[in-house]
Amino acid sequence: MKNKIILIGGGGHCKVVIDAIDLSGKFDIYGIVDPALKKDSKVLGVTVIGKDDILPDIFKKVKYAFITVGSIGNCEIRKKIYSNLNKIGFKLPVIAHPKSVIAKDVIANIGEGTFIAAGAIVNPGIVIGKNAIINTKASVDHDCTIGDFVHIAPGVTLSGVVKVGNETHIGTGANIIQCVAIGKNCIIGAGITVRKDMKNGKKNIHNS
């Protein structure tokens, strides 16, 4: 019998996660919690069952949860949800689409609540923090380190030995050259090629 899981957030990213869970066959989705959506509405056939205040009662029946809030400009909401789920006692599994490629040695080095989407390639020697998002067709080369709450958008390429600090957002199709270190809370725009290290909090919206 499969474990039940509750999803937190019913936006576009939720659809991607639902698809990955359905195809992997590892969990039965109990429902979606989202204060912005009408109760009993559906996302890809999964019912919205209420707001965050029902989570303690849900925990009596469901022990697994997953944050399905994607990129919204900052990580504060995801961090707040993560903290709340941990306080209640939920387990946050790693969810990986069955058509992602993850090196064998990396599986034990992925933080709880991380999502790896279809077509993503995660090569050997990589460490990924908690509640990170490695999106569709992102390519992460050997020996990279990805921090907590990092969002890597579709089509991003990280060359070997890149370091990405906590809570950094990397936009669609960006390229990070080998051995570059990206600080915490950085923003890298779509299509940008980063060739130099970035300090904490830096925004890069022009090629440099």
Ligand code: JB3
Second form
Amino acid sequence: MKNKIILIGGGGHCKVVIDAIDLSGKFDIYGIVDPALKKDSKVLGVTVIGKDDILPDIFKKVKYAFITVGSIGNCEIRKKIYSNLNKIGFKLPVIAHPKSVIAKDVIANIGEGTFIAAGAIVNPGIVIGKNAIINTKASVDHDCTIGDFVHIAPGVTLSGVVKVGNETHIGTGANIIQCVAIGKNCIIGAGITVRKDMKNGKKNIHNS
Ligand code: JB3
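Switching conditions: you have the form predicted on its own, so give me the form predicted in complex with GDP-N-acetylperosamine (JB3).
All chains and molecules follow, beginning with the one already shown.
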């Protein structure tokens, strides 16, 4: 029998995660909690069963949870949910779409609650933190380090040995060249090419 899993947040990112879980066949999805959605409504056939206040009760029968709130430029909600789930005692698995490519040596080096979407390529020597999102068709090359709560948006390319600090967001289709170190809490806009290191908290949203 498969383990049950509860999903936290029922928006766009949730749909992508539901599909990956269904196709991987690894968990039975127990339901979704979302404060803004109507109880008993459905997201891709999965029922919204209430708000986050029911999670301690759910934990009596479901031991796995996954944060299906994505993020645009701000990880505070995901961090708050992560801390709540940990406090209750939920286990957060790594969810990878079966059509992602993950190097064999990396599998043990991916933090809890991280999502790897369809078409993403994760090459050898990489370390990924907790609750990171490596989104659709992102390509992460050898020996990169990706921090906690990082969002690598669809179509991003990280060349080899790139470092990405905790809570940094890299926008759709951005390119980061070899050996660049990006600090914590940085924002890189869609389509930007980053050739130089970025310090903590910096934004790079215009190609110049
Ligand atoms: O770019 C891509 C491919 N994906 C984006 C993803 C990474 O981030 C996507 O396009 C969106 O921009 C964003 O997806 P997300 O987070 O699913 O956004 P949205 O569709 O706005 O749905 C967020 C859901 O989370 C809403 O239904 C909120 O009510 C819910 N939510 C917010 N805070 C929460 C909480 N749910 C729970 N259970 N607890 C919360 O604290």
